[in-house]
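Only one chain is shown below, in structure tokens, and it's the form predicted alone.
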Amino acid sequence: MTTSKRRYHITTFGCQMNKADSERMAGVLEDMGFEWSEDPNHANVILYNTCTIRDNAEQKVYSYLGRQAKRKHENPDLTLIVAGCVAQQEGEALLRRVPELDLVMGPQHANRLQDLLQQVFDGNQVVATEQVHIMEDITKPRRDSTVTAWVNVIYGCNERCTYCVVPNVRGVEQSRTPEAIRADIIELSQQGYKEVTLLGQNIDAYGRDLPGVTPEGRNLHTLTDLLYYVHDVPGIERIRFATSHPRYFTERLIKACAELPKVCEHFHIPFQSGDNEVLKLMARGYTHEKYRRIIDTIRQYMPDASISADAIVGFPTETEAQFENTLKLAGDIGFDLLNTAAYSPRPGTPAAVWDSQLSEETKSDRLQRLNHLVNIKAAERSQRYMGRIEEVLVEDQNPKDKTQVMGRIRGNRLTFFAGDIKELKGKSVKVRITEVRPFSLTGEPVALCGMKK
């Protein structure tokens, strides 16, 4: 491979875990001497970090791949990589479908990218999808932001939700040690980052696989303990975490979030369905009553907390009455943001082979009805910000209006206001909210501020 134009391009599909993996793989490529190319057609290493949660994400990968596979016929030096969950799920079948591929690698192999690429450059076509113990991160990610950063705390998932491929493609739970996580956060602080998001597919399970208990028999390593342990890293102003599972969400964790000034009052807790029979078929391990109690407890400790969630409509067997229970839960709680999806069968999951699949028309109708309610409720929730002074951590320029900067309030609402990004990037600014929309805000700057709860 010539050294004159070693450029790479990464396209990322799917969740925050994938974004974090892409940043790590970009760090590996830059250590190897590659430069980032915005345009994939100017790159000679192209990596698609894929997601298999939804069928349309998977189809998009194949259409992108098809274009680059054609390019490879004219440019044999092009290296094509599929990483992530589609790679893990399809394995060698991907090579049969797209023989131009050089490397197929599952998410557990992100840290091995250099070794795997070396095998490719030595003339091999490589598939790396075997289960491995994830090595401690020694790569330095090329992060997309200079203000906010992801920090992986637990990989994999031991849950067995009947609709979900994640345990098949990301493997069993593996928690990183508190010391390694804290060291990462200290380094980010030294690099000038102001906010970290602790990431896990099922973050409330953090520490279950680590040794150590108190004399009373309580696990020493929980997400709550981790929050206390990393909270005092100087320079870090905000801490977030995602994604939570209602089965493991405790009052002790809620109390810690209320007590710790840096932990943002924003919780992402998927509920998936508001009907107990559907939840049982999904193997979620809780009832809608338990979910409501969690939200009630959060609002007792932090009345202003933002709550976001995920929901699936059109799960096999779901009746109109059961769907209306989901509508009722969404209406009663009033989410700040609700990510919705129509159920799509995923290969290798129990629900995919059940006879009682719903029609696309029914799923689409229910999705539209839920989305309509979501927009109404989000707009209502936004009203509470009107006229208030909120602290915005400035992340970037508004791409649609260069006179404005944008960032997030502690409740995670995207907020725009007039300002110069060169002066304000990474600063916390007090902003009086003058305009509210369902999912974003606009305001006027009042003053730069120190960190306050």
Ligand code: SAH
Contents of the next structure:
Amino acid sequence: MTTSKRRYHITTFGCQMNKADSERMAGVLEDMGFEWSEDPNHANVILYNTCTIRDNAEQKVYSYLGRQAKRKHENPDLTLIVAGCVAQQEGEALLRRVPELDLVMGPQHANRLQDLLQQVFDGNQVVATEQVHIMEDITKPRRDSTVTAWVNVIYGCNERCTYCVVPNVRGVEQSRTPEAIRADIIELSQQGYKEVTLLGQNIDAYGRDLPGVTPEGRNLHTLTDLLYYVHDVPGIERIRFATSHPRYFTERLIKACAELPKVCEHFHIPFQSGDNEVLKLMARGYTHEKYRRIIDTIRQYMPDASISADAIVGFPTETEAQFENTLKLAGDIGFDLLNTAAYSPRPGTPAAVWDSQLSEETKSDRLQRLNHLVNIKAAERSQRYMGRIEEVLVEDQNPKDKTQVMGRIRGNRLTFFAGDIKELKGKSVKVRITEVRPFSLTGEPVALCGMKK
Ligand code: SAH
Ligand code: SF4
Ligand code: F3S
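Alright, leaving the form predicted alone aside, put up the form predicted together with the named molecule.
Below, the chain from earlier opens the complete complex, with every other chain and molecule after it.
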């Protein structure tokens, strides 16, 4: 083996938080002199950044790992890393299951990858899963896009939804300071980025752990204040944020979004269930009436706002009538996008051991019925764009049609139109929508938008 060309490969599973962590870990590896290898079979360091939100997400990791563990027998120089939420959940147990592993590291350790790898290169098998305070890091992430970027705002989750592993694997909430966040965004703008997405499991809970209160007794630092604080960074044209929890979504935040021109009119606010009894058992801390009021208020201020959400079907004890309340909520609101999932019992969560689990058959039947409705509603919602002129921020070439470019409208639907990526990447283009599908659009360019500050 030559050491001159050290290559790494990262496969990322799961949510945007994991994608952002992977970009940071890739930055660390590049700083250490590794080069990206698209093909894991040509890499000396393979990192799986894993997800354990549902059982099928976790199983996928084991099948990938199995293949590389075999390869390691022929190639002992190969370094195998499991990072992310499966690593945190399983810890040492992962080493027993896959003894070929060199490093098991939880999500809070992403910024420490260099140190941990050094220990591996010194001949150790390393497990890093203790709860730590996440350090501000100075490494430059290797970002997938040159147009849009993630910005971590709050790590962890302080909720205790009875189905969810996230608090176990991501730890307690840690908000970054407004100054650190703004500094990141300024740097991104200097590198030419046009859009930032502020990230957190419950982004609207931002700032609760930061010191200071206003004279009225409100937290000094909230997502609303943060949006005002970062809004004027020149060059950044769009600001998004995800994921929002209904419990913390205030009218003050809605007003700010309506008032601040860069904040896009798209809100991802999972409701999980449309039934109050189920919501209570899930420990979500709101009713379907409260959820509806939030959406009504958003639509009062921003009638055209896109609304997306997550929902779970087949939670333990869910009756047919309760499931129908979820259908009713999905039908009444008319989501632009709804991520649906059948409930999956997760180790270490309260609901997993309740004896009122539903059959796989019932769960998959409900999932299909909900998905059917979701498609109909999304198609209806897409209709409003027909013939309209929308602003598209161009991100890439359409991989399926090289004569087209693609990007998102402010409302977040992916939109395709004819154009040359070399000319248009990172540009905002006014596009007349000529074709609509439930989750994407096609159009023709009308004009390049003026330079914005
Ligand atoms: N913090 C966000 C969601 C994070 S997890 C929130 O509270 O809304 C992403 C989604 O995975 C959740 O919204 C939920 O719909 C789904 N999910 C989480 N645990 C699940 C489980 N055990 N089974 C099925 N879906 C689950
Ligand atoms: Fe999981 Fe609930 Fe936290 Fe969301 S708010 S990450 S669903 S525990
Ligand atoms: Fe999965 Fe971890 Fe995200 S469990 S959904 S990768 S926080």
